[in-house]
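Consider the single chain below, provided in structure tokens and representing the form predicted alone.
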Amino acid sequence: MPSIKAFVFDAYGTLFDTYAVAAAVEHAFPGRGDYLTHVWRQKQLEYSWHRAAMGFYEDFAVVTREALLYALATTGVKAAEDVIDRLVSAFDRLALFPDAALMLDTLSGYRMAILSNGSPEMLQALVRHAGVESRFERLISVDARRTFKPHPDAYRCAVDALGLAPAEIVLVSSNGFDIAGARRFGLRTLRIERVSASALGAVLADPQHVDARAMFMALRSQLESHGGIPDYTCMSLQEFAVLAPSILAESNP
């Protein structure tokens, strides 16, 4: 097995908190922010999969807008274009997860990149807003191959951009579909288990109180049953920062 030479991170949901848009959504649509935020994110992912399957590519900004329009339509709400524009642009200003900031401080000497569904413009705005432009060797967008994760060509973008073999790259992601796609392509994988199975079970214990957030956690926080087991699992990016040197040492005997 080749030595590990780079860590490549998913952006949305792994480094950056997609739920950070909820305050803006709630401000625009009082009382519906939580529901709309979770439906929006779910449809954002589904629409990327639809487009990848149909070979009908538009960049992630278009997908994000389409998904928001779907979420609003489920409530019968009609919003002005400037409100839609403002909410879509909130994806350019997502907050870093606190453990992401700590991890980037610790691993600043390592070869690291982002591989994301986000368009190049979205990714540049995202890292600039978070002040972490200098932390990554490359911001790799699937736009280069005009498809979305988990299509194999999406992961080929990382191989092309870094000039490495798939097995020399570890994809770090909290998204089960991303782990599954990367494994099938041949990348090594490290899962950030932000919501454990037991924690999810506790949330869902009372079916009378399963809300939109709980449903989103159930659909998005767990490994896919067809995806296999990742090479490594950590509960947080901070834990990953502690383990990264031993992961590299293990692969470079």
Given for the second form:
2 protein chains.
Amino acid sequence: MPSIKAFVFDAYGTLFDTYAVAAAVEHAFPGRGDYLTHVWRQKQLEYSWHRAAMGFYEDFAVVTREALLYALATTGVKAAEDVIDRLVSAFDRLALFPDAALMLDTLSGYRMAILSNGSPEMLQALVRHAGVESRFERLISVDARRTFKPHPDAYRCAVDALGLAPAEIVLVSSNGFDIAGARRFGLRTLRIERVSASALGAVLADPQHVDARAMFMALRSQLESHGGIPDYTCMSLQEFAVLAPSILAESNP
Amino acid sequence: MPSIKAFVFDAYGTLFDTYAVAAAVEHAFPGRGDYLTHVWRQKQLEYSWHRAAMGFYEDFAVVTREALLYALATTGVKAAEDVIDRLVSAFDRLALFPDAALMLDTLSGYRMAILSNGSPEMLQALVRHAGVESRFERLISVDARRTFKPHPDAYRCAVDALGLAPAEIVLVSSNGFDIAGARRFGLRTLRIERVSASALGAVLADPQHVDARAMFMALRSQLESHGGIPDYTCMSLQEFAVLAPSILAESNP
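Since we've got the form predicted alone here, give me the form predicted together with another copy of the chain too.
Complete assembly follows, chain above in first position.
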């Protein structure tokens, strides 16, 4: 097994909080912010999977807009074009998760990149808005091979961009499908757990009160059962920052 | 445009009601039947999409089991192997939707087949249990090309099995992603709407009461916004049975 040369981070849901758009959605559609935000994100993922399976690529900004249109249509809400434009552009100003900000403050001396479904423009906007542009060697978009995760070509983009072998790269992600796809392609994988099985169990404790947020957490927060076990698991990106030196040392005996 | 030669039906969610397993799930996990059934079905679809995108095929019975294991894990419930076997096998005894039974009672004189993600064994079991084996010329499983809908090869299975051109086949489905994939491949498409936009709007009317069932309906019942408009839309399979002669006549001037 070669030693680890780079850490490659997923963006949406790992470094950046997709729920950060909820305030803008709530402002536009009072009372519906939580529901619409969760359906929007879920459909954004579904559409990326469908398009990867169909071989029918469009830029992730298009996918993001289509998913929002679906979410809005479920409630029968009519939205003006400029409101939709504004919400889609809110995806370019997502906040870093607090543990991602802490990690980027402390971790240095490693090759670090982003590998994301986001288009090059979306990724540029994200890191610039968060002021973390200088922390990443490369912003790698799946757009280079016109597909989405978990298609193997999405992960090939990281290998192409970094000039490394798959096993020299650790994909760091909170998204179960991303861990599954990266493992299948041959990258090493590190899962950021964030929502433990027992924390999710507590959210779902009362079967009579499973709301949109609980359903979203149930669908999205756990390891996928088709994906195998990642090489490493950390509770948070902050924990990852602490463990990174020993992960590297262990891979490089 | 060539004239229509055959109607090909989706099985799960179009002819057969996947919610029919809920009683068995509730019996095994009291109070959790509704939640677990919806998460199970949603993950079954997600895993079929992921596997189609990854090019990592396993029989749909394997996918069905993996999805159930995920759903159970979200609640922290431990289930014995024989309970899991029994629930997975309940997927082979799904009830026909009432409108599907009515359609099959009345519609005759057409070439009719099933095109499904289900394995050949699962499809055989389904139609035998429902007593409708004789109504279909062919039970076409995507297993022939080892992928899942909406991958183009899934639809190619229908063309292969029936010896028809794509535009001579109408894919009849309630599943939005199925309409999208079939259209993209070049089949004609007929959507069974079942849940109208206004019916869904009523279910979602109170944003404070969006439960597991409402979230599932929101995610699964509407036309996907990336998929374009189907050639035909019927409210139900019963309506389709009434309209079938004029659909055929119109295509064959």
